[in-house]
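The chain below stands alone, shown as structure tokens; this is the form predicted alone.
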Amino acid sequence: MTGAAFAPPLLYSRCWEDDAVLRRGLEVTPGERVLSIASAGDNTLALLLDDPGEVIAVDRNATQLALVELKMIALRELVLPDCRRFLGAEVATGEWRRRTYARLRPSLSERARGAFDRRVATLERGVLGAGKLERYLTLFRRAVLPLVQTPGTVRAMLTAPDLATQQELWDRRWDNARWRALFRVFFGRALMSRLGRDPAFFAQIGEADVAESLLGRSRRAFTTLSVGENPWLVWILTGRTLPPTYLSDAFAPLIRSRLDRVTLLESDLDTVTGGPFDAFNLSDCLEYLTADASDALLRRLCDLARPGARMLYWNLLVPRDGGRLRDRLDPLDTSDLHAADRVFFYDRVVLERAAPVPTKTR
């Protein structure tokens, strides 16, 4: 049962996939229908910039859907600076956020009220830092980062004028023995499954060294991407929020005008109906599944897809794609998307196009 009687945990309060990569890969055109993993809602809302006819935001976690609804209601009913302050992208007092929630509450569904009436203290602190993953990364910033980098080194990395300077800082000051040792402990499987991610995420990883994989990818973040312009890295290192697309001065007004095109759906992805869809934002959901279950889900989604529909998703630690479904899915090159991906810890961006249903021969 969902709503007031039961509110599952909030796993993510921000989307940890790059919405610029998502939009560039899916290339949604006006009027198209999109099926999107809801997660924290940021990427679902960003897709409205491309003028879809409808976006179905699906999630099995009712609290994640409540968060998306809260963001949408705040964006619709508050002026943009107040929306940023309420959600936690800018500074505000807890009392002000509590009063603002009371103002927004009548516009929320029973599900959303049930989720947040019991989380008023969370709202007072700013909901953008409230997810399990965000609290884990906040612990890293407060407890681990000061042990391995001085404030001056962090500041120098954030204000480096170019990638060459970042590379030099990485080589000379950042990539030290303490950084590597504590990174391996903090981002190891044991601690991350307890404090950072849903333990089910690790079921398909096998014997892979989680921390070593992420440590290797951290180098890319600090040497090939602009640290000071990367919203995800800036927040991890400082706690300061660079406004995400849906809260930015440039894009929020247009997104606000199209909020009525979003439908929130509490469901498992493999039971969704209501196709056909032209584009699919699948986040990294296939990593939770066995290879056979992943194939079955992709085949099920192909049944909901128009010919030519695009499916985009990420691989973090588990390789998943439609390689065994080449009768239904055609792979597209994503090397440029991966190179531009500001959420640095993914191993691969996967983009596939739905082929026409094969004609049965007698």
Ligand SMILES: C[S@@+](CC[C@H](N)C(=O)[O-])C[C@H]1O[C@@H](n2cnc3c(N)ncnc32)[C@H](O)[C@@H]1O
Contents of the next structure:
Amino acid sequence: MTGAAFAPPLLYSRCWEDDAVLRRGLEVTPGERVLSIASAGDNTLALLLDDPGEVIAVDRNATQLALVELKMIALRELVLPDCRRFLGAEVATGEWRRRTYARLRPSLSERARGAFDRRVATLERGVLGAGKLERYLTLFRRAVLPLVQTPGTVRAMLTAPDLATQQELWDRRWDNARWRALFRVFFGRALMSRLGRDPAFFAQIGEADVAESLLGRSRRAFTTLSVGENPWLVWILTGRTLPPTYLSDAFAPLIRSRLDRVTLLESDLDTVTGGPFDAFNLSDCLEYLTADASDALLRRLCDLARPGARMLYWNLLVPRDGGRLRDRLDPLDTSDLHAADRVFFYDRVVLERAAPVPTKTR
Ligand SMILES: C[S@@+](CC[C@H](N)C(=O)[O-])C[C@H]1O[C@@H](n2cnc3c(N)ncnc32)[C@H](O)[C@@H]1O
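What I would like now is the form predicted in complex with this ligand, since the data block earlier showed the form predicted alone; can you produce it?
Below is the whole assembly, all chains and molecules, this chain first.
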């Protein structure tokens, strides 16, 4: 059996974290070195807008790294509308996408070819819908949403002119008993751990009622964020992609000109070397770890941090932060960042600044 047979699954084909929050929080300045969880690549690429000297995009999942590479090569070698069509942000035939992959293939590494030669059908459908989470949310859009909201209600929510109209719509039509009941089943632990997420994610959650927490956060989404302008909500509700930053007319050219600053690294965060770094995008990785392991990882990352370096990460369902490392990490206020977070399902954003390494006293 070849190594490719063991290629890990594609968990995410888009980043489910708000790149605007990440960039505002990390405040990367020209020339800085960044360590960024690769994931689906969108946020790592968006960080290039802040002119870092180098971004190390790390992931322990080789297929995620292959996806980031595919996005980077597509961005480098295709004109922007073709890049959007190839990835699946805009319509194209499967045949055209297959031919375009054949054109890009010579520029890809062995790892990326290994991942995508065996996923040609996925590429034909557009890779942006192919992650485990995206397939789960597509199932929600196709099988659940039509049972709980009429097309007219969905359209009204997407075109509401202001938040007051959204709030009224939520109260009068959206937040009905069927919505709550089916939401609880679909976003409950049992179904999500089988179909939507890496089961390892649920190991640290304990007894928390996952569906109830997410239901509360959906209320925040529909009543405090502009639904029609929110790329994540628009995609969940309609399957239409509002171009993410790295595919947008306004920002893609600058990102493209800086792609050579990204290095892809297959590694666990635990074993990364090569500091010092000035900024860290840690996604919500700490939540997969026990509290002790999370502390140990943060301590290790502090050893790779320049004094004053920023670390940003999200908590979805498990509270994790550097509270037991206050000699190494100073917390910064993130209430504004959380309020502005367009990816509505997080409980909080954590932003901490690395303190100078403490001098030992004997
Ligand atoms: C943490 S996941 C979460 C994505 C998104 N926040 C969500 O919850 O839907 C993002 C990426 O982190 C990678 N990852 C998780 N823990 C990691 C670790 N300790 N070291 C390296 N990569 C890790 C996963 O392989 C995945 O590609």
